[in-house]
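Shown here is one chain on its own, the form predicted on its own, set out as structure tokens.
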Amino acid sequence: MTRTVLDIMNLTVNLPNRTRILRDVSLSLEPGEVRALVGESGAGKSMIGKAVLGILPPKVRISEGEILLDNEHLGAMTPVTRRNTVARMSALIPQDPLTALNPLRKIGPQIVDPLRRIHGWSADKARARALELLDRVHIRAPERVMASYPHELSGGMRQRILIAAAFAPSPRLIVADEPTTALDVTVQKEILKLIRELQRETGTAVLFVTHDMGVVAKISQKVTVLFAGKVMEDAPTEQVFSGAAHPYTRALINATPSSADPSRSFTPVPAQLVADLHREIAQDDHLYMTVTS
């Protein structure tokens, strides 16, 4: 039986007033698997990644459910142990490379220092690994880039640097939080290709957050579709695109422009479908509030 890298079981995340942001979410990742979390803005995609990494916003709390990282119960750990475990076994590729990188520090220390502090590597080993990964993500003159500040580099280069930093320690899990959103289409294609290549080489599992069904088709083996913090569909990517089971998933696919058929008109997600889903969720929330009161 294959040992999973990540197991999320019945995860519910609440605001202080008990409003649910995530509603009974369950999913798993196996080694070497890419799972896409897809849905509209506000669906809860990024919140799942933040819950796994232990970086939920202030006052937002996990009220129910469990998260296992490489079969270790994160919720049963002390805050310090959990932070160290997550830092050692996982990594984040954030959405905006300009704000993710410290503008006051050169690129080299921003890659090397975490490898030394978290993983206990020597300075020489960490620097060699940083240069190796920068070269692997097609950064020209890695030595020069290591000595540069973030503002001296393009958006595409900064995102490549974050990918290199994430893969450098060969983590078990990477959370990629819409890493191509701020990039133009040409660079986006290159970044997706890099992530996929490195993921295949290292066997790292990737939880890929996106709102773009076109990206889902390119990079993932499995898909979890979210609406208002609730899982609408969870299935292999091929199955979703060949015959999605849930009408919301079908609506998302139909709302995605197609380069193969540029004459096809844009079809928004039907307003009635959205209204019906909100009504169902409101009923579930009322029951939840009643039971937990």
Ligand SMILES: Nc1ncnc2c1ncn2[C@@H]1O[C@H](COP(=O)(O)OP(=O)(O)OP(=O)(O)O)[C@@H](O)[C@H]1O
Given for the second form:
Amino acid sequence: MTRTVLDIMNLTVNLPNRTRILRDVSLSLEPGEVRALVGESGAGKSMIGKAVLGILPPKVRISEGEILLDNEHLGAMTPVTRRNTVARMSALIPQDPLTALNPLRKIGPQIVDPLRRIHGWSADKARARALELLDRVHIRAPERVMASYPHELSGGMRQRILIAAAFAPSPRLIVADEPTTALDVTVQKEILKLIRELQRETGTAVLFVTHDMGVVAKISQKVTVLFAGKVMEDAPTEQVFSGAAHPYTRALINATPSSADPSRSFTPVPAQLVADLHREIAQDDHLYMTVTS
Amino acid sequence: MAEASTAPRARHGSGLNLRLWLPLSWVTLLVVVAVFARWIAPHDPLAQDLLLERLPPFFMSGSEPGYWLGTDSLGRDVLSRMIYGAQIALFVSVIAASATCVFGSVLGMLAGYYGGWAERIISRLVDIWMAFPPVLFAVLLVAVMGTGLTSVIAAIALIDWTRFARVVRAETLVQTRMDYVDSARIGGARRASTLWTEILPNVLPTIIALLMLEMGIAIIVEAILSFVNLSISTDDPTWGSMIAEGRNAIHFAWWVLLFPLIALFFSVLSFSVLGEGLRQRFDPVLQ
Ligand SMILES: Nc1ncnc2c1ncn2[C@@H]1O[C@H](COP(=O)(O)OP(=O)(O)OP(=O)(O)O)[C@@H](O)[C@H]1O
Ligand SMILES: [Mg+2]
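Having gone through the form predicted on its own, I am curious about the other one (the form predicted in complex with the ligand); can you provide its structure?
Time for the whole complex; same chain goes first.
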């Protein structure tokens, strides 16, 4: 058996009325691997990350499947053990660095508290680790930043702080949920570079949610393509770009303006293809409803 | 970063002065007067002197030196009674509003945060409670418990906790859905401790604003209950009983009614303005 950091097996996530948000999703990450998770808005990319991190919205439930962190079944654990395991093993770099920080608490405790909880470190040790990581993400005057409130800092600075906070407890897995979409174009590149550098240095596996195929090519070794909560394709990144198996993946690539070659033309995902996929899924749903009711 | 942190503060400073300065001075005055009533009041608030009844205030002809705001129909000094009245008003408002606030806010936070059964039970209780006409409720309560300050305080808390419960529940619900709560949970925070360390600071500005408002309301309720003779004994100098007495003599001794009414008005207004001002002061995002 190969050791995986994350193994999602046949995950189905439902609303109470049995509407499926994720449909039989499987994916895995090996240590040190970066897997891109792509798909249009509403495909369920964030929902996968939330299921792994145990922060699904109220009423959204895992109805089938298994999630394994470091080969341990999360579903088999008590809520407290699961909470501790998730905290020790994984971290999140969120989409919006403003809302992910508590506006009424200083930056310092927001990084230090989790370190103390997760590793049982002393205040001094946790603080030293926080300062080390803030320095690593190129924050000048980290002492002063730790004593600031989130609203006193710029968006790029906040995202660097959250990157530092995510890497500080040395997790095995980081879920990065579109970590650059809320930022200025000018800081996007820098943030991406920082995540990639830290990922290489630490050997952390990263599940990188994005809808930018250009970013996929740069950062990932594997790709999972999601459509309406269903995995369309799971393949090595190279293979996807050299001639992807699935027409939807190809359409996604063609729909991305290339940042390397802005002159290259791009075409939106054909409506016919999307309609066909939706029809397929609707038939699938019909079957699911009849079988499970 | 330096610019970012100083610019909003500076802008806020000028607004702060106008909105907070006046109500803050009034409340400070009330507190000082209440605490030092024994030394400040020129006369015994209960001392009657029928030779000195219905003296007008100092700026009118026929006034007596030493009786600045005149006397009532039993010859008691209005200013002294108002000073002791401030003591009672402030005492009731602080105790009653705090009790109301703690009780209502805790229930509101639990309902908003945990949802499910906690939410259903607490929300139902609020609905049932609010179906009672509050004044009738207060009168019934005082009738059962007997007149006196304790009943007045209990009546206020029992009537008004729903205001806190409703508003705090709504605000907690909003905060519970924020990303920072998820961040804390991913960082291993326990569910209960997240409520107190992450969410409470964000709900606190709302709670403080409500608390101030409630202090104003408590002063009014105490005055109303005094007015209808359900607070402490009529002899005791409360603003409400002064207003009730003054009403009978409004045509020939209007000052007995007017001065406590003004004090009541300014106190209630000050507390609500102060509440809103403090809410903004405590909320860095609003600054
Ligand atoms: N709290 C919720 N309750 C019910 N359904 C939800 C909730 N949040 C999201 N959904 C649904 O789940 C589906 C997947 O949402 P998700 O946020 O995972 O999409 P996404 O792929 O991350 O999209 P985006 O690129 O816009 O972030 C969507 O169809 C959405 O309508
Ligand atoms: Mg998303």
